[in-house]
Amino acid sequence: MKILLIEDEKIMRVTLQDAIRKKGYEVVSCETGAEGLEQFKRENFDVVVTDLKLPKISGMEVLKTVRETNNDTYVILMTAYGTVNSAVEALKIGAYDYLTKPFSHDELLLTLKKIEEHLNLVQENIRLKKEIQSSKIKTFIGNSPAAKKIFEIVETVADSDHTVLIQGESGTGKEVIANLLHYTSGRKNQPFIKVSCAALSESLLESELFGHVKGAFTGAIKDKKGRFERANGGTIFLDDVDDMPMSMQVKLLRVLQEKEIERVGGSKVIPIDVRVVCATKVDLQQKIKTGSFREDLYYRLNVIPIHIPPLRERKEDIPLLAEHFVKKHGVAKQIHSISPEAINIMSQYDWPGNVRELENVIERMIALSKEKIIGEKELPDYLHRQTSRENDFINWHYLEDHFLPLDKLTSRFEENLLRWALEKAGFNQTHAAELLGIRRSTLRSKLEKYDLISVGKQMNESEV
């Protein structure tokens, strides 16, 4: 802590510089009021501590001064018995305290002990409310290109007004963006509402979106804000507003439009001041195809639009997640790392559930886990069976996308097996069934069976 000592009487300005610094502080004297501004002008200083009467300037002025200058500097006035009622008024327009002459040293020390501890106070919550602050913005883990330009883009239109679209599967983190987009904000301050359109009927969506007023309907005993009143200021969170009914797409158009709601049942204009932020985890586009979605909304809402690939097309983001999400989850049983072998197993999943089905598996093996760095052991089995499966020569995707009975998919896969096999030998019958290690005879069987021996005409005279 740092003190400013103002005093014209040198006995005691000396005792006091000299019981303060024993103290631990740093302290700076000066003789007039004149010179303990110009001090203070030049540095930083957490305690005033000041006569009353001085020459020229008085200690009134320095408090008046000091308060216009820095309000969060603390002001100590001494004072003689025959000017405590000046005191008293220093009191009213922002003194911290007075010490009335004469005074031990601890009196002052104890005041100042106070300060530093209220100053040590003030710093903790500052400290506290930028930990909430931080805990608030949910990161976007990733350093692929996607992850960067989608970085780019939230980092030009954080502080802009515009209505921005969120487009990307279920899982994908879309929450997560909007979430910066607030949080970076100029309206990070500002209440953040979140509101799902999925989760909500019609009638309930419409209430909770804009509010109602008593006797609006069975059950409205009175007057309720909608989330766009309660975000006024800050940013709404519209997710999967993809599954927001017709008759409630026309309203939210007026609102965007006109910048003002009505409460349900009510005819009073609200105007908000409101930055939306949308989410959909289906084409819009294709659902004006189809006329569930409103072509005039789409346009307002796709204002500024950000599309996050699927977990499949970005893997190299998965060992950045993974480490991530053991640091999150890992606390509580000293979990701080993962092997290497399982992110390579992870890195060949195709996370239908994308980045939300990684956080569970990995939540899930750090549960499972008796080691300090979670490994391959605690991947679940379907991790292991898929890995099994992308070493296989089959093309697994391809075959569950087009599965055909067991008789019928045998006998495709033998047909082009005989037709790799003649081409592989140069349509040379016995090179053929020597490479598929069978009989000459049995190979021209196979042929016959699947009306193959064209492609044997294509050899060699002596082997027709």
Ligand SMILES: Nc1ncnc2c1ncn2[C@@H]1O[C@H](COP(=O)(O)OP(=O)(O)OP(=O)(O)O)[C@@H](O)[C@H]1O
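Positions refer to the first chain, counted from 1. For clarity, a rigid core is taken as the largest C-alpha set superposing within 1.5 Å between two forms. Here the structure is a predicted model, which means the values were calculated and not measured. What changes on going to the form predicted in complex with the ligand:
- Once both forms are fitted on their core, the CA shift for K214 between these two forms remains under 2 Å.
- The rigid-core alignment places the CA of I373 less than 2 Å apart between these two forms.
- Relative to the superposed rigid core, the position of the CA of V326 differs between these two forms by less than 2 Å.
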Second form
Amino acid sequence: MKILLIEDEKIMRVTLQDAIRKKGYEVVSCETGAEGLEQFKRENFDVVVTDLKLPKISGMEVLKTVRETNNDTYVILMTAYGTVNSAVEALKIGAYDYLTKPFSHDELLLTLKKIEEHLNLVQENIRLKKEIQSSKIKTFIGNSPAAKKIFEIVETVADSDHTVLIQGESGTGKEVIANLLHYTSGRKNQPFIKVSCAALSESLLESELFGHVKGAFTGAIKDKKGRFERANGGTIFLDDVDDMPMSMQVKLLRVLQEKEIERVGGSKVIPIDVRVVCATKVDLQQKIKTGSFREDLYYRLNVIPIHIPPLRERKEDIPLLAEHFVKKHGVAKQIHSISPEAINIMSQYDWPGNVRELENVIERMIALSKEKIIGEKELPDYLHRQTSRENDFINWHYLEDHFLPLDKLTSRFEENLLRWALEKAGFNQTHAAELLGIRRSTLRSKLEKYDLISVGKQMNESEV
Ligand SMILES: Nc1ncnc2c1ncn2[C@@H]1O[C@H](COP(=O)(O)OP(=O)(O)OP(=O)(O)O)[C@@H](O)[C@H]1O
Ligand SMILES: [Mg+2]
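The form predicted on its own done, now the form predicted in complex with the ligand:
Expanding to the full complex; the earlier chain stays at the top.
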């Protein structure tokens, strides 16, 4: 802690300076107010200890100048008996404390100690705030051309207020990007509020987004702020925006155009300053075609489009991501690396669950590992299986988006398997049946079932 001492009386100045220095504080002492202010302009001080009565420039003027130039510096005034009124006046202007002469050195040192403790708390508070903030920032790892392009867009638009629409399959990192957009923008010290449009029913969504007034509906027992209001000054992240019901889409469009909201059941118009970032797993243009998404809203949202390709289309990112997750999850077990063989197998796999699946696999491998490095041994079986399979009948990506009941799925699989066997056997029915481990008659009835007789014909001809 650094202290500026201003005292015109020499003995007082010297003894105080010594006492302060003995306590381990840095101290600069001056004889006049002018000299003191000169020092104050040149250097940073945590505390100014000044006599009230000084020739020419008084302690009061010193205090005023300090308050005008720097709001963090603490000022302690030393006053003679009988000038207490002006000391009280000084507190009003913003002095931290005053000491009435004569006072013991301990009195001053105690006041300084209190300030020191307070400063430490302030520092700690700043540090913790920074720490919390940096723990909120997620990093988007990747060095593929696609990832680089995404970084570039984020960097360019983060500080603007343009609406961003992020599109990508599940687990590709849409939320990571939304997060990055907020925490690298000028709005980073304001709230980042997420709304899962898919998780909320239509009626709930409206009151969640815009709030409601008491009595607006049964259960609205008091006024409630909506997420738009809570996000004021910051960013709102509308996740799965494609799931928003049509009626809400109209309302959202109006809010984006007018930049103001009305709480459900309320009549007051509330202006809002919110940056909107949206995410969708599906192609919104497709939804427009089928009439379940408004075209006008789409253009409002899609000012800056960011497309995150699935991991299988940017496999160059796999090694870097894998290493990142090993470092992230391996700390407790002191696992810091992954074998090149494991990376190799991972790079051949298609990752239908994208980066989320990769992260989960690494976490599991770390949990299973008995060594300081994770490798092939810990890889889940299905990863080995897919990479060693020559023909992948199951299109996992397709399945993700077009879920079918098990019987339909099995039929589809069986049909594909039959086609594959036919081709593999060079359209020889007997060989195809052998390949599948079934009787030829069974094969024939299955071909009939799946209307594959024409393929069978081809087969019969080639058999002749
Ligand atoms: N490029 C990346 N770098 C680091 N971590 C990533 C990256 N992409 C995704 N992740 C991690 O993968 C997980 C899934 O990411 P995120 O939640 O952002 O995906 P999403 O696209 O929003 O998925 P969903 O559509 O299912 O909500 C998170 O744990 C996230 O930290
Ligand atoms: Mg998400």
